[in-house]
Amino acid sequence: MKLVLATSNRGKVKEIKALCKDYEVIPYSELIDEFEIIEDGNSFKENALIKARAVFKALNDENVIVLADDSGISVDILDAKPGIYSARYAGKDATDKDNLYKLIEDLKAKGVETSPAHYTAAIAIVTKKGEYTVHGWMYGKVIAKAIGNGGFGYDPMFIPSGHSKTLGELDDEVKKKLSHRSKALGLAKLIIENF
């Protein structure tokens, strides 16, 4: 069964491919031209469904399973920001580094070096048989500096509960076990296995 990812984010594609080795995993941009998908939902779940539905419709192929992830980080001291705006926190065309450093600046502006935080991943699955969503979470804290070169996004400033290193420093195998996305994908695989 072909799993088509409704993303062209290289970090997400790499992570999902590693977690779904039993399937042929293809970013939709390898099958059709990339197009803009307006993520105007009010939650990670809504945005994941918007992306999955748009790609499923554009592919016009009933024999694929489209999987979309919407994920982000929510920081307690910032009233759960950036939340669903994590990918564009520093602006519409912001890079991962731009977003990371804006979040560090915002922590410093609050006069703190750390805050409880959590990652959320919502995964939407759209097939000819219906639509499904699952969630995964990872709890910990953010720090007001970047440490480590691993991962992507906010990983260099996030320390998962029970650990003393950031996701930017931790080994990939350790991160896989902790990851909000791997938890959500584990649930998604239970659904996909029934097709």
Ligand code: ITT
Contents of the next structure:
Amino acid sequence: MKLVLATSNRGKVKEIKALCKDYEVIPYSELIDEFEIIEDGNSFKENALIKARAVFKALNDENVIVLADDSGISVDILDAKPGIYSARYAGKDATDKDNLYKLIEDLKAKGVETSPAHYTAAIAIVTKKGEYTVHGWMYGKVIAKAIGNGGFGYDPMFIPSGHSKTLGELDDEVKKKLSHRSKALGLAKLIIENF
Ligand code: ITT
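The structure above corresponds to the form predicted alone; please provide the structure of the form predicted in complex with the ligand.
Following is the full complex, with the preceding chain placed first.
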């Protein structure tokens, strides 16, 4: 079955492909030109739906299943920031590295080396049959330095509960088992397999 991903994030595409081996997973940019989607929702769920609906409409093909992922990291000592603003934490055109180092600086500014934190992923599925949303979470802590090159985004500063190394250092297989995205996708698959 063909799943079209409403994302421009290559880290997400790589992970979703690895977690959905039974499906043909295609980023929407392989079907139509990429376009800007204004994510002005107030929650991960709303933003995931905004992205999935926009791509479903633009594809204009009733037979596709469109899946969008809206995700981010929430840090306890920063009152759950950056949360839904994770992708633009260091500014509108910020890169993953800019955002990572801003979060490190913010921890240092609070005078801490570590804080409990968690990732959230909301996945929206839009098809001609209707709209669905599911969530997944991964708990752990962030540290005020970046270690390792694995994963993407904030992974070099995130240590999952039960581990002593960052997702930047741990094998991809560890994140595949534990992540917010893999948990949400597990639920999404239960919906998709009924189509
Ligand atoms: P799309 O909207 O095109 O999917 P995006 O990168 O803008 O791409 P989001 O709005 O969902 O996606 O923002 C998610 C940000 O949260 C992302 O840029 C990362 O910085 C961070 N993030 C989410 N999941 C992550 C993960 O598994 N590992 C590391 N960082 C993650």
